[in-house]
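In the block that follows, a single chain appears as structure tokens, in the form predicted on its own.
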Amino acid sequence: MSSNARAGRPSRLTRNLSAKIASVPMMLTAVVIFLGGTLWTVIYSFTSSKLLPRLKFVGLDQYERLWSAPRWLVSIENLAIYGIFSLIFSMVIGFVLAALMDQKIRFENTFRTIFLYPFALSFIVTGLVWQWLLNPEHGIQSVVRAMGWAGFEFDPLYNSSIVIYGILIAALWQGTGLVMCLMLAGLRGIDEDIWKASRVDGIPMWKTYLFVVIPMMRPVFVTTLVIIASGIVRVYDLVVAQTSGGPGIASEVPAKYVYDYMFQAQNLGQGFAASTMMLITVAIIIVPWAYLEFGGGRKRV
């Protein structure tokens, strides 16, 4: 290639410049409010702000304080599980039914309407519906026991042990057709040759899933894992529609905790260290996957 033709093309900081120039306000504003918000949280975890913050550092006193409260290790217990179980279900069900509407059935865009609609309402609004649906004088309890059943028991929202199934009985309700849709793409994805081979070769269709369709559906699997990671991790509101974090403090959550030292508390201190907690938490999730997205995870050219 000839010097002049080099001369000619634009060089990688001026290529695509009006672009670049466009996006200046939103990279200022994700670096000033966002990552300055991080930083000015972390800092004053380690001060022993009350109502307003204030520049006092009392080293990690504040950690200290969270770590050995019950209150926050009932929260994580409860994450832990809540978590667990809702990224298992989430996956197993939301892959199952974008398989199931993948063999081109009928009225499927009705069905993946149905299935897509509770996604569209509030955490709020599912919580309350919820709550009442698991009344056991007003919900399914009420209504099988009304059947015959008599000795039917079905009020996990009122039983401290297994409060959490409840709310993940909700959660699971509202999130998995949104995973339905982004497997379904995935899978919508997927050359049609592949399937025609795998049934030339009379290999069984589980195999066929097991084996070919989602290895080739891992970038798929690794945005819905991090989408369902960082809704866990944030969970508040379903909590507070449906039990307040009762009974007692039975179904606690970080974020309920964060909000309750803060705002009810007047704690600052205390919240923005569950606050760090938690950002640590995250950063866990996003890390890895953005180095398999951007990073090592894919051959240098």
The other form holds:
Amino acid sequence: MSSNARAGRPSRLTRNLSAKIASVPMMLTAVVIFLGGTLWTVIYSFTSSKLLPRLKFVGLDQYERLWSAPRWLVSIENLAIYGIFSLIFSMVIGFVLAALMDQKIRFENTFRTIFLYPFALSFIVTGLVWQWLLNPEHGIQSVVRAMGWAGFEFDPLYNSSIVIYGILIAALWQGTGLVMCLMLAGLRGIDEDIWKASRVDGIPMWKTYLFVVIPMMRPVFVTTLVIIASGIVRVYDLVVAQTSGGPGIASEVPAKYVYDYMFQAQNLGQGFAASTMMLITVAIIIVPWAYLEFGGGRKRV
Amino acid sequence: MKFRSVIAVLAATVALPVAAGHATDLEVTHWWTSGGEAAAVAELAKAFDATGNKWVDGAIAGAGGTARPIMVSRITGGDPMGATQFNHGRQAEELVQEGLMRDLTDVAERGKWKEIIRPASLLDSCTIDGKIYCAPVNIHSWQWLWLSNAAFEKAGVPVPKNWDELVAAAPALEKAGIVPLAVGGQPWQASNAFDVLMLSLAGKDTFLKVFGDKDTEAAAGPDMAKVFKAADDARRMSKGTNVQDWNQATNMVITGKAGGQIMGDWAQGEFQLAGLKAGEDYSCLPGLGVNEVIATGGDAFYFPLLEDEEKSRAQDALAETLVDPKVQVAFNLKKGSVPVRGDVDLAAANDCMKKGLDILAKGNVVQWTDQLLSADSQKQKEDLFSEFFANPSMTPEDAQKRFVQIIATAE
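Mind giving me the form predicted in complex with its partner chain, seeing as the form predicted on its own was just shown?
Starting with the chain above, the whole complex follows.
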């Protein structure tokens, strides 16, 4: 094809030289900033750095303090609840909406816009809107009470045991539209012939979705999973806008712990230890998945 | 072509301030953004501009917790401002130790700050290793209980004269549908309300022993157990507050939805803004009416070390301006705080403010937690008390155990 090929085997280094040169800046950024920054953070998490980073090593002290801090434990628990439920619900609701949308309905554009609209709002705005909606004195509770149900009670943001679900509602409202759009794109990518074939075979529609279409949409599901999961781990602004971690410490999340201790408490060491733990959590999830996905030498669809 | 002219305009706007800069520009960062606060800052800017320099306002919205990280990262990141607000105390301690802040000892000696600034503890918290690093501008005290006279009238009980009477009046208030004590959801409110309870009920000595000397025995002792008992009462009385910000909680007192609130003297600005009169519509009890001691926290300006000679001179001029008697009066009347010097006349002060001035004159003062504890310990304390106030199943004994731990690891 190219003149290179005719001139003999090119060395691996010089093949596609211009493309390689072009990607040098990004590679440098990745290595120096991402990897370097990560290493730096991990190293300094073993020091007693306060306001300024100082290399005074204290071993695992920061980690010991971290894992005995009730607030950190609450944060981890909240992240687990929020993560599992938001993963399940946004996937299920997103897919169901997309499937309904795929039935050649009228005004599809309009519905799609309506469902996707919340995604155009930042988490801060979403959080404030839902803070008002869930406020017992101004929001849903007072509206329902005004309609006659005087005993109606719905104040998740002021109840320590369910506050994280109040945040979950807002997150789902904001994020499901995007999942729906991704799923819809995936559904549109399914060949019409598949549907025709399944109709000829007399397979009910739900079975076709479950056993034929969904397995074919695997790449879309993986993409969606990555997008949702990264959003879960870094959830911060939604909590700040909706409850600022309250009531008490009932809706704290790890990212907020990191920020608060690094900057408000002026304790960098503690913040670095917490962010290192977040990194490890992500690694624990990502590494087995990446191994299954890319490793093992098995080629998947 | 069009693009070029845009660039040219941009370049001109950048170059212009430099070319026009005869008077030295000094950027001053602070977090005073509410109505009354902004008016007070304008007084400082006016006075500084009169010295032939130029005040470049760098207000950062969102209270100290948001502003301080920005200020610190600008100073440590090599982009220092001309001057910046901090609460005097230990917030800027490490920056000073690292040599990033300017030594103001010369200015202080010239202005005889040691003699005029009162109480002396204000200057002490600006002093590190015998050198002065900040210019205090005002005194804010936390130790106030604000009470709504209307709420107590509605409940049919007399307005309390101290904390115990408020606790005793709580059932009557609750029966009338009034929250006895408003405590907003922001963590620092719960934490500081506890500190006020501690200073008022356990007394100055215990307060200083625990927070000053980090004495864990005192922290675990019976005096503190009493304070935790009172915090338990406060927690019960605050049930149903359901607001976040301190001024929303103050508003509950103003509208009579809550009986009282433990809050600093800045709450007074809200009462004044609502047109209420001290003594008639609302009452104030310094030191919760038990122990009339007030703490002297407040605001101060720090000056990052700059290389530019002219800017350094402008910094000196600003430091002198800040403690000038006329500026002190103009600024503090608008801010609602107390001046840092005793030789100024505050005839316009209202009843509650005069009570505070009296206590100050008697010397019943103590250093506040911002001065005694590091930001780290303060944050841990906030975590503890915001959890304690929100979670009724946490016993006072458990809370005290965790409190002792925090004191044990405090520096």
